[in-house]
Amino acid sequence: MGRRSTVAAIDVGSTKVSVIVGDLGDQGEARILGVGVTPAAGLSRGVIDNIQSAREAIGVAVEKAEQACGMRILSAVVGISGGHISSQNNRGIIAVPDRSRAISEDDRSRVLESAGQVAIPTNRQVIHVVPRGYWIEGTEQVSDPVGMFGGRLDAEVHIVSGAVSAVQNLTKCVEGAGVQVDDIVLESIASATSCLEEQERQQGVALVDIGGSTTSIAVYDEGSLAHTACLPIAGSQLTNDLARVLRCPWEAAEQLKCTVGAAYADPSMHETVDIQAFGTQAKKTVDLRHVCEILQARSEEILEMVAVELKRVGFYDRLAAGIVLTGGTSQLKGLAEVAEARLAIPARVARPSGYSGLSDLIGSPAFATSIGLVEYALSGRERVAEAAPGPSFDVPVGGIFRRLASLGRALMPQ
């Protein structure tokens, strides 16, 4: 691409592939220069199941983005999701030999490397190692130990891992479209980058990105990433329910969901809607209330699964800021209200923020991940450090990413 500060992001979703090109604006924000979107192909539940179809869809989206921004896309940061994603927290400890010497950046890097050393199966690889906090000789947590004094340094990190095959297939598809992979980023972290406010991170919040086939969760506690997960249920299940119960084509059910659907059934609803149908009749009339009852049942199931996951890891009662909904399915009318009623915690629907340009095209929650990937790439504040063996990516000179170079400037509360 033409400018050293310019980055590209590729979000290979279940319903669409979006490619966004951006750079730093005058106010330090992400400025969007071009967008390319095409219907997804070759994916199932967040992972690639047909490399040829996925590669072609990515290639079309890349070409559209290139035409929109007038630059050639040579490399990009790529989002990853899917049921194969898992996470854990781990702590590392190192000794500082000379107490008279202040803790250095090298010491910080060593303790992060120690904390990131976990045993994982050979068919899995570490994607992110995100620092959560530091402790000097077991005292109160500090945000940055560099320059302080002590004989022992502890660090706790959040480790995200994924299936090697899923990472390799995604990388192969992107490279097959003529784009080198700068970095692989968990999509829920990217969405959190574009949607969450700092106060929400500090007081405890769960980012819930409800996409087409998967629901991604990123929990922040006391300003740092505490838990990530991916559930194999999302918006496509709502559409499938409508198609099966109403006995109509999938496309008609999707349109019905997006245009008049709601996550709750109001007893005062008496309207009817016409939809395409199978059989001898080209169309049929259905009650809108019945449509919403179908959507409500599945919406509540998704929200209950999110609650179960949050309770399982012990963060449900720590979310003072509640949950923040984003992703394409979060646009379903009344979903935030249903979430508050069912989960008894605050909820809101978030659009991506912190960027400029083309907001009329990409200002919806459906593009939270795509914009978050750009903001993540441009902002050292949101960089996460990688550790342990992973895919080998040859980063071009002048590229924004340097493997392991950001260990000391990793994701930490400021």
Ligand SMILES: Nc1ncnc2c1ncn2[C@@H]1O[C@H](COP(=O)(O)OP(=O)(O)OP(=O)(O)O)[C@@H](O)[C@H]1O
Second form
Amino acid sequence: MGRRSTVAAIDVGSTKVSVIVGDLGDQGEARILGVGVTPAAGLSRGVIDNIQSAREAIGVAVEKAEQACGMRILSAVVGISGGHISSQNNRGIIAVPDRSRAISEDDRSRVLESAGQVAIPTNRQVIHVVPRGYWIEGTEQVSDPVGMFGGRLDAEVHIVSGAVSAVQNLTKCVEGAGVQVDDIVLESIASATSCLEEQERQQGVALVDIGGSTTSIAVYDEGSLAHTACLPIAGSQLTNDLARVLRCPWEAAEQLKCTVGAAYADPSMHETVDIQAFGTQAKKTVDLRHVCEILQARSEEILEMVAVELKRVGFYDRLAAGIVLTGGTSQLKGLAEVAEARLAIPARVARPSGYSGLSDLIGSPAFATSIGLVEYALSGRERVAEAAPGPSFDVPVGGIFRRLASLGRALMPQ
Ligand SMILES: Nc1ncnc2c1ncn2[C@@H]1O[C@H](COP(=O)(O)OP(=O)(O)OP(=O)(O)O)[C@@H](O)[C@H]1O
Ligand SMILES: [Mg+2]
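Moving on from the form predicted alone, please list the structure of the form predicted together with the ligand.
To see the whole picture, the full complex is given below, headed by that same chain.
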């Protein structure tokens, strides 16, 4: 339709802040226009603990992305995660007073609103209300009730909530960097948006994004979001273990993990590696097998914790497509194989694809969330364009600067 839809996404991770600008080309193809990445600051376990440092890091990443795309970023979709996130499923029911008329979009909105009403403490707020399915007169499940007939409409939704303070702090940091928040999106939902196949969602899958300090989970069953969770353990624990056991600087442990580390220790490994050391010696030699044994123990612990969570909510046995790993830590050599052996379900590492302009950096599993946020924002744009053709959302503000905007949504697509 020749309409330009430009959006920006900010992923405030615990190891990196990334800002990505994307749009839809003339043929509707998704494109990456600019990227800004900077090391994270002011975050602990996925939650902001130093506003000033976090704001500065976001500001730097925003500036880099602006320079890369030649546009000023005025607003963006922002990812959220952390131990404060919780989720539940809920059902809502409404009566359709006139059975002779078809169920309307208004009825659908009413039933979703009713299903989204749960009692939550005043220090928590709802972040997403995701439709899971509709039932007419309580019988067969339908994917969309609009246009059908019946006197009663039920809807089931997945509700994600978070601490008001965490949402406020995140919003303040982004606004402090000069960017308005269009929408806050759960990071695991964003990663799922960029990395899951439709067949996996239909047959049952858990997206597991293992980042720097959080492991975010999103379970899909029969095509819809069924459960979300966030565990406070991830890649930095692997590095901490190496640094503590090998008594070496943290940076040396991090490099060791990312370059030669693996999630399993092969008994036939006999190589050694030189690493930076503390004390009188500048360097020391360690057994690669020992390094991998340390990484294997923690990798298995993280995967076990994921399995415990999936069993706790009763989805473990329903995941025909197993688990899909994203996040920086999913790049640890052999992690998917260890997951398959340990959890006895299929596992694969996924990376975002299908965008033009994806570099090796942002095409890696560590950017699944960031690209997913862009995709989320763009899909909202497409629906807005269909629902309300008319004024463009890309308002020229002079020179090479164009306004980036997207529409916030309370309800997400399935
Ligand atoms: N090749 C690699 N092998 C193992 N781990 C890696 C590799 N590359 C990056 N990592 C790890 O990935 C982690 C960072 O992942 P990611 O960028 O997804 O985190 P984040 O989004 O900043 O954090 P979070 O999602 O927890 O807030 C770090 O712990 C880093 O050491
Ligand atoms: Mg992340």
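Note that this is a predicted model, so its numbers are computed, not measured. Numbering follows the first chain given and starts at 1. What we label the rigid core is the largest C-alpha set whose atoms superpose within 1.5 Å from one form to the other.
Relative to the superposed rigid core, T38 undergoes a CA displacement smaller than 2 Å between the two forms. Here S359 counts as shifted, since its C-alpha moves by at least 2 Å between the two forms after the core is aligned.
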